[in-house]
Amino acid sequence: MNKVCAIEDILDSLQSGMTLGVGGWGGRRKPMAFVRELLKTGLKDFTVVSYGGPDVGMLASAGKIRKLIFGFVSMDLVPLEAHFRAARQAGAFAVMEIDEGMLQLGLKAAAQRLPFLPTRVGFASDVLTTNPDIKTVTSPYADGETLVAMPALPIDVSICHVNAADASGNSRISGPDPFFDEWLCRAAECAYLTTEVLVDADAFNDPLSALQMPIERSLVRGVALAPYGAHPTSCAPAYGMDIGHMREYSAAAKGAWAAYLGRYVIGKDLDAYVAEVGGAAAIDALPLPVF
């Protein structure tokens, strides 16, 4: 089955009000080409599930989010996501603010079609206070321990960005940051990938491939080519974070959002965006983050 599509095809599969899972982690490997195209549509009222970065910030400033389920929102080397902060302080959307591990458990519960997974995480913090809908359960065994019942987080559609993919939906994340993309895809009714390059299946024949292919192809509905599609976040080992652009983007939260959209989003396809931020050579030269 040939699953190659365009980002516009992914957008056509969405409806306002859906629950949208966004892959990547903070300032790393976010599907930003998809996010910028989503900003151009009339789609809105999404419940967004994300280990957030500028994906969340852009969707927040564009008024696309009805509810945000998140463990954090950060751009790593630019620690405060200014657009998220402004929207959060304004009460622009509902939130479920939870621990990073609780978010992962919610995804795993949804992936296993379970109503919840038990955990000790959440006690001795304000997580349960600020999320009264999260319940506790008592162990049915001799210990009788009270545990947090982290509810499943089912997703309608998830979108992740990968280093390489083939037409069948096989994909590879070559950097050191695969983190939770596989669980965002498993928790979803369907998943889409944007990819730096499209390759033949033979490209995955080397022995290390299996260690870098966490997303099962059976989960993938479509694969869209989007070179430099994670910019301004990193996509190791190809390119690092564009800190200068992130700072410009952050500054736009203070009254210059329309100007930012006009320069980088409205009327710009991916090629035009890449040219506007300095071109392919400039992105290739961005140093990889060291943590």
Second form
Amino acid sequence: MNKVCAIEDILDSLQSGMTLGVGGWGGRRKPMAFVRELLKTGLKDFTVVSYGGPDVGMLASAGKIRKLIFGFVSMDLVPLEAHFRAARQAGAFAVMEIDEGMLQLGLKAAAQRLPFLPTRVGFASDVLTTNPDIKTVTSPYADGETLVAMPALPIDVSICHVNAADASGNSRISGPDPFFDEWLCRAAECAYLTTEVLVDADAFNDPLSALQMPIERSLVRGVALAPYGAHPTSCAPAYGMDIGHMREYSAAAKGAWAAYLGRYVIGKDLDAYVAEVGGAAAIDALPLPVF
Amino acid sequence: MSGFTLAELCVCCAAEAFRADGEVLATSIGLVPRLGAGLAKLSFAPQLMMTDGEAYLVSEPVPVGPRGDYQPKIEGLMTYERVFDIIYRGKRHAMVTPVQVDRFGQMNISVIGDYAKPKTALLGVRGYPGNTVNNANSMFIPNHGKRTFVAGEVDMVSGVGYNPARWPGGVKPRYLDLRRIITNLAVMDFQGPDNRIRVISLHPGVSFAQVQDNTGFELVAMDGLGTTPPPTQAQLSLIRKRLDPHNQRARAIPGDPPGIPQAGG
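Output block for the form predicted in complex with its partner chain, input the form predicted on its own:
Now the full complex is given, and it begins with the chain already shown.
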């Protein structure tokens, strides 16, 4: 069983119009190497499900999003995502803007192959008025409470970036927070991982590291090597956010997107990108963010 | 120099908001709320839980800014996923800084203007809808004015408030619990008639009329409305030496004004 592939193979499995789940959270552990490769393709009209960061911003500026399912888009230490904002303000894509907890419930419903999960979240807010498709349900028990029926959010393909993976699709997230990658994978028809390193299966033969392995291999169709693949987002504990690059990227939302693409994306493979942003040693030296 | 800054006064007011909370997670978004929660924990509310701002529960508040040799004192795990478990159980008090607040206490951090093509896109609703129907919520507003405290409703109701017209069946959400609003002018709560916003103390040199003039809706004045008590030396020492040794609070309120306005100022 060898699931090792290239990012190009992940792209080959995609079609325009699909629903994509993107792992990570805000400015942290985003599969940016994959996102940059996706920008180079003619694929478009995606429904994107994300705890959004520059993944959403880049796909938005590239005009690849038909609908965004999200609770927020931010780069953490650069709080507002300029590319997302510009596209959102232009009405460039449809939105399903929901509470972060509802997003998780929608993923869990899909993961459990259920039509919805009940919650109180959303009531009395504009999440329900702006999403008239979200229905309510009445508890069949004595309480009779009316609850929001958060619909399942099934995904066609999810992509997450991990610290280490083996050829079978086992993987480890070494940072302190695995975020919601597990649920993005469980809600998806199939998931692909990009990874900082490919390791032998023996590397995971350790009870403590097993606690950092929320994604079992049956969820994973392919594993692509992408060292520094989260840059400019962080990949704890290996490297922090590249705040300088995030600021440059943000500034590019005002008329310099083509220049940004030209310098960092078009015609650049991952090695060339890493060199362009300062080299491996520079990324290794990026301090982990202090909050 | 009056002996303390307005930011330091606001930190003490923020701490007060957490006083009676018991053993809950204090989630404080932004510098003043974070220093307030830390001050509460170090002085009168040691049972509060808080995080390092990332994924670990810590047994003492982590100082803000560069930490030098300081290592956060981990006492447990609080991943983002677990935060939602604690929200749904209600064992949490969040203090946040929304962009708009209306007379119902409804909060907005989504968009300004038309929803389909907004004038300004902000973060998105984040966890506000769930926070406000599940756990206690307070606010810190560094620039008390009519742009924040709007006439009418906020442009996009992200956080739920005391607005029966939006409640399902007109029934108040069971766990809706808005607590305090700390601003650069005053401290307010929701204990006016029908949970209307009520001014409970005025910062030194501020009049009720001044607060009202800077608010887009009618406020209630608490009976016997007085001046916000100044920080104690013990509180100032904790803020300056333990919680914020690099004086990041100097940037919390524009101009870093003194806590007691200077003559002619």
